[in-house]
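First, one chain by itself: the form predicted on its own, in structure tokens.
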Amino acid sequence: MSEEKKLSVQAMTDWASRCLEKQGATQDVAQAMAKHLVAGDLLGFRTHGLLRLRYNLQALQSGQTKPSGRAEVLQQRAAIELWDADLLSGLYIVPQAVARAIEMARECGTGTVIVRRTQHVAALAVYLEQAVAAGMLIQMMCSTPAQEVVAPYGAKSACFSPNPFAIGAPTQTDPILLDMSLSMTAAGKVRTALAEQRQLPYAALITPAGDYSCDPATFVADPPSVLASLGGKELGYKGTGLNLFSELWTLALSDYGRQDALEADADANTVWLQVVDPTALAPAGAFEQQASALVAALQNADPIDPQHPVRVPGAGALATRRRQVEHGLEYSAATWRQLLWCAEFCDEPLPTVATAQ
């Protein structure tokens, strides 16, 4: 008898929105936050979906996340802007930044927005299709000025945040969607492994003694282990370079680095995003044709294991979304316990389970 719960997308989005409103978020803010958390679940980014609703509710209650307001435009030129979100949720602000970058790209061929001091952003993947649907390419990076949990190659102490990187591109069929951390794994995945009492599948942690480890318990020990840069023990110098790239494009460009972060910022993020209109360079449809040819070459590569063909970035996430849209959002027992906590915290009963098998 499985403990998996399945619920409708709309019911869970509406429920989460009501919970967020009860903690002070205005309706437009709550709806955007709920929509993008559920979008993470739909794509299979479980650690960045409604599992993080509890954090967002507590951040609203404590004042760590502002319940309403607007981002301030600090600097701007024709195709680039710097915003300060003043601790508004990234789930609310980032879609606005993407929309603004699309506007600039339509006019100038490209548009870049850097947003500093925005609270929980969740999975970058959930914002990619906003640009792709407009026929645009998009790339995004995110860092957290007040967080240091990722070690550079050759070190056992941290100086980076996990720094996700994402790209989206249209093709003649499904879009290409890539969302990855520049550390060996995300902190949320380590916490999930700890909650499920299992080891990580690879040595993604570095202990205070300098040993690479698969044990998530070391991440909450005193002193704790830190995340390894992408590439791990053998190739972590590549991940270190990518992490530095990310923080140059986010923290340095925004002129709000680790030495500037305030205690009140807590987990506030800096997001860099850039949108490109391919029709600025080639006729409409030309990019999609070229991208489709690249995808076809990838899919036609001879697999090592015929049972595991080469996958296009985003294909698994889109298949997961199609399944859940048809059959209901899937929640594990561990996530369901977190949602029950949210329901009690907000006095907002969870929707009725559609299917429990």
The other form holds:
Number of protein chains: 2
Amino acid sequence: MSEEKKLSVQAMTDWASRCLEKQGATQDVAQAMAKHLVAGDLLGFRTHGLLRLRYNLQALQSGQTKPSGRAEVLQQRAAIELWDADLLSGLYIVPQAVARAIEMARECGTGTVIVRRTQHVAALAVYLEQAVAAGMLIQMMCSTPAQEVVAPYGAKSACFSPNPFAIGAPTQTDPILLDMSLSMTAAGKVRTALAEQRQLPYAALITPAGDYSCDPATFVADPPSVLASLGGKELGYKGTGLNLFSELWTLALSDYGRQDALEADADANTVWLQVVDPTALAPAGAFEQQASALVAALQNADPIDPQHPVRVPGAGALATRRRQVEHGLEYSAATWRQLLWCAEFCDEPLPTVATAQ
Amino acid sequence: MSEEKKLSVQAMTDWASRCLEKQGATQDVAQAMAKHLVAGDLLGFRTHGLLRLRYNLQALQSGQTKPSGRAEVLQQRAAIELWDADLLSGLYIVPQAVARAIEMARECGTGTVIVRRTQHVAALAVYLEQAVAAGMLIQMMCSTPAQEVVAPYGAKSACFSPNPFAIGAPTQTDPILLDMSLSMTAAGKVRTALAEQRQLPYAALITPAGDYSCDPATFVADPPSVLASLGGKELGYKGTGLNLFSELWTLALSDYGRQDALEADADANTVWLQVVDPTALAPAGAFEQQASALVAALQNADPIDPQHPVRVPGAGALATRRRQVEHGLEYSAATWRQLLWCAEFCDEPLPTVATAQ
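Other form of same protein, the form predicted in complex with another copy of the chain, not the form predicted on its own:
Full complex below, order starting with the chain above.
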């Protein structure tokens, strides 16, 4: 940890926002993008925090991400809307979609927004608490029509994008926050293992020869390996079913599939998000009480290893955020090098390091 | 296969319906129950077909399943309703809930019904095509508040019920039908392995000592083993997250958790079902075209074993149904013994075997 940097959350958010503005983003777009990238860092989603600032700056510069504008509502009924984000950043558009879904849920009990053509949303986890703070449940899925990296069960070639799946729900104390991929691992984790020159902890890749592999080098070979669906060699048909669920509910419902996606879409995502208002079904507070009972059941389960009690989804992320809010944002040396590149690219000096340990 | 029986679908359905009426079910209840149990057999869900007739007859006789009545709508908004089924069979109530969800989806774009206290629903797969036939997508989850059989990740004791997850979606040809458990295997499959005196194909059980095991005998030992969440030893936190998703969206949203369930609830389920009308978002036919493109991508993936092309969820079940519709319902000797028990219990002789091979 000797090289780790600790920085003020506000200073880093403001710095990132200035950088994004220098690449053309309007102030509201830049602030939303910076805020939600830093939110990823705070929750410990290191591959989807400011490590992705460089990508976002370059995508603004190249025009791949639009610097300003509005999403268009293409279709709607009382409890569902389809938006086209016109290649604005998901970091800016998704919070607006969550807000609209909350409104619909207040009216109809559930509210759903499907957003197509929104540039890279980063971590779905950062959008969950907006709904939870309104006392609501949220479920999110996301796919990428211009990408195929995940193999269906029984195949050695890919037909799915890496598809994250996330939920958020209020309890009487901390919210439940889950954000996971429907593949055995995420592409970012494979690239991190490659950079750190280590094997994956389990065989999450399938080589062109059809073998399950732990070796991240196969992922950048030519031809490359592909990611296995959740469930792996024995139960991969379940992960395949879940990936198909994600892509039917995102790509097919939005009528924007792989055959429609343009090369210019690049990392543009299609997002399904649905909010449920529990007070449509039970008195205020009842849901939180029931959710807390489920959390208690998890916590009271008899651990295989007494040193490792069962974890509640989100508890680790919230602890990571509390630590960083108190002591400063933590950046690895590798991420810091990327931020130095951004500082130079935008001629915006990085904030002073609060604490160097 | 020498002992396998082949029988007329109509004759078996009528026979099962007569048996159910003899245990007090009104004609409409009995017909719906028989129809949906036989539908499970037709799709090849052998553990959730007429093999469960004996259970249903006994539950009617004991009063555990109510023989007649209506579900009560406890709460509603435009796009969601909470029903209490008063211990009527799910085989009777769930189709009514799907019909209501379809109506709400026509109006609002999505329609959701949560049904609590409905006696055992059997296979979720049998309810999917009702929505698909209306041109809609459906997602279903189901939990059992009086049961704890599935362990969360890192635990050797259970806190979840076996929670199935199902989707249905129309394409330009056969529908996509998925019905899977969120654990590594289902309790019925463990009991079948035990009856057939064979090991499970993978370590889906966790023993009281905390070891993953393939041995179904551990499941009926004292103390018993428990089912592992999907993802197993390496990625079980994902299955745990999905089980929590299921139980938050069923038990917590219906305000009827494990602390509320009575012993008399027994196998009573809580069902979340949601229907989406794709024509709320795109012209008629667009969804089916996009879904067919996703199916084609699955089918065109390069198989690891050229003898085993990638399977589309539901294709096997639909082929099993076509075969049985043409040649007769197929029953194993073990299931036939259960049906003979039912015939005697109800004094309703079984239909003549159409073909004995």
